[in-house]
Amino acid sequence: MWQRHPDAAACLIVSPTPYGTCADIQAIAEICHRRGKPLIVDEAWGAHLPFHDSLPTWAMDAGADICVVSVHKMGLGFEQGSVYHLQGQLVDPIRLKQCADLLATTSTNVLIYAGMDGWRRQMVRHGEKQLDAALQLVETTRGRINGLPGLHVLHDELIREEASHDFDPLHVLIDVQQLGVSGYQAADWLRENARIDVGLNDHRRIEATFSQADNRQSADRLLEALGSLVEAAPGLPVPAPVELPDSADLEMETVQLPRDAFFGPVEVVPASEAAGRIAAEQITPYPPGVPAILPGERINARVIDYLVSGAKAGMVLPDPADPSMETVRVVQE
């Protein structure tokens, strides 16, 4: 990516990802410091990560310039808790500083703050502990999931050299297909039936994700629920099927400045009219909340069938226009 994009100024990597698979970030630390930038990581999901030498590798222990950090997500901070680390010479502190204040507001909720700092002195003083009992729940959970019928735990399938050089097991997820319903469909009926949120769901797998905050009774409670999942799939409408890209068609050409594309003049199309035009929309399939398409992106005709058929099939898309991917927001010509 360097070679192919010498000019930029960092390297962005989301890591881990939503489904708990992490990046080689020592490797792509030094990668980038022999090029004198630095390394930012969207850490998102590693709030608990420094706490626990069987977790994967925390960012900045591993290298990394910046990392932000979700404290609400698995660490026990209230919504919107976050937090951002600086380490090295790379990047000023005090323009660092500047540009999140442009950004943050003026009117601080002391609670966020309060809750994210009562969170770091119960994980200084137990984390360890707590976080050692969440890996040996979640171990056995696994088990017990796979153990029912047509559920299948990935794990190996995870961590792989172009996939993944590490793997938070707080991440349960399961796949759902040999049921018959969608990760869509699986998720819409835990919710109803059982009361039970998912952290993430796509075309054919449902996660579960772990804390230390869980218990052998809230395990229970999720085997419970899956087990009638499994007895209520035949009676599930067959799912719609989603038409899924290659990973090179979600790269696509950024033809004009997203700000342009987004600001200026826009006309709504059908979607089926929609490839080859530029877009001047995001649009993201949540979660795991990556875009498929952004502003100044010359539209492919891959990518809108994936989200018309997932549209249909469930998909949950948040920031388009015409969430049900009938039409789409495109530069006017």
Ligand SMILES: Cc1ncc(COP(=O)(O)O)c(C=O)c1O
Contents of the next structure:
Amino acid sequence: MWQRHPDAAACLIVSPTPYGTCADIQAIAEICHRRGKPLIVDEAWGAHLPFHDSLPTWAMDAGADICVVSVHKMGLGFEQGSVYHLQGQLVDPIRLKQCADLLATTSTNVLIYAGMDGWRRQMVRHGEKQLDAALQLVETTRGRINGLPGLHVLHDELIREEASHDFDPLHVLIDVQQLGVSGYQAADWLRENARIDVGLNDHRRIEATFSQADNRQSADRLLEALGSLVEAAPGLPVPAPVELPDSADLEMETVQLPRDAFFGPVEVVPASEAAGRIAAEQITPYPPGVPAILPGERINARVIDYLVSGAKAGMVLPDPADPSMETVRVVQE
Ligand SMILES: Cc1ncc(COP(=O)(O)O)c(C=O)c1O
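Got the form predicted on its own; could you also share the form predicted in complex with the named molecule?
Below: every chain and molecule of the assembly, starting with the one above.
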């Protein structure tokens, strides 16, 4: 990417992903530093990483310059409790603080700060022991879920070559395809019938996210609910197909500055006419929370087919003006 974009100011990566897969941060940091450029890691899913040696390496330990962490995700803070860490000489701390101030509220909720500090204290004092127990619990639970017919807990396929460098086992990613249902349907069924909200769901997977707050009781509840899902699955409708693009299809060309595309004159067109046009909005399937379309990109048909079929099948699209994907905002040409 540096060869393709030598003038870029920095490298920004997401690791871990919401699926728990992790990049080789150390290798990426070395490549960036050889060019004198900072590596910024979106480590939203990594709040617990510094506190146990068996977990993937924390971005700061792997040599990143900045990492941004949601304490409220894998840590136990209140929602909105996010922090950033900074090290090294490549980023000016004053400039970083001033940039953060542009976006932050002047009325921070003291409960959020207190929650983060309480969690930090707890982790420093007891984190290793508590995470040890969580890791043991999750190991047994993975085996028990794999024992249910039609369910497969992903692990080896996530850390092979061409997959990810490391993996956080607290993300229990369950492939439900053999049940003949989609992840969207499985998640809806669990919420409706077992009052369990899974961490994420996509066209073929659901994820149960574990933390040190879990115990045998919560794991048993999950197991019982998954057992009932297995029994109920044959009665659920055949899932709508999602037309997945190749990864190359997702790398669309940026033909206009994102700010020009976003702030300039905009037109709303039917999704069937969006291919070939320049996007004026961001469209992000969540998960994985990585935009499939960004303002300024020339839209291709494969990505539109993916998003339109995904929206019909139950994909969550939090950011487009029309989350049903019947229409798309494009640049007026
Ligand atoms: C990869 C990733 N980055 C960033 C965020 C946003 O973090 P926060 O909710 O702390 O603003 C999320 C949350 O959903 C995420 O999954």
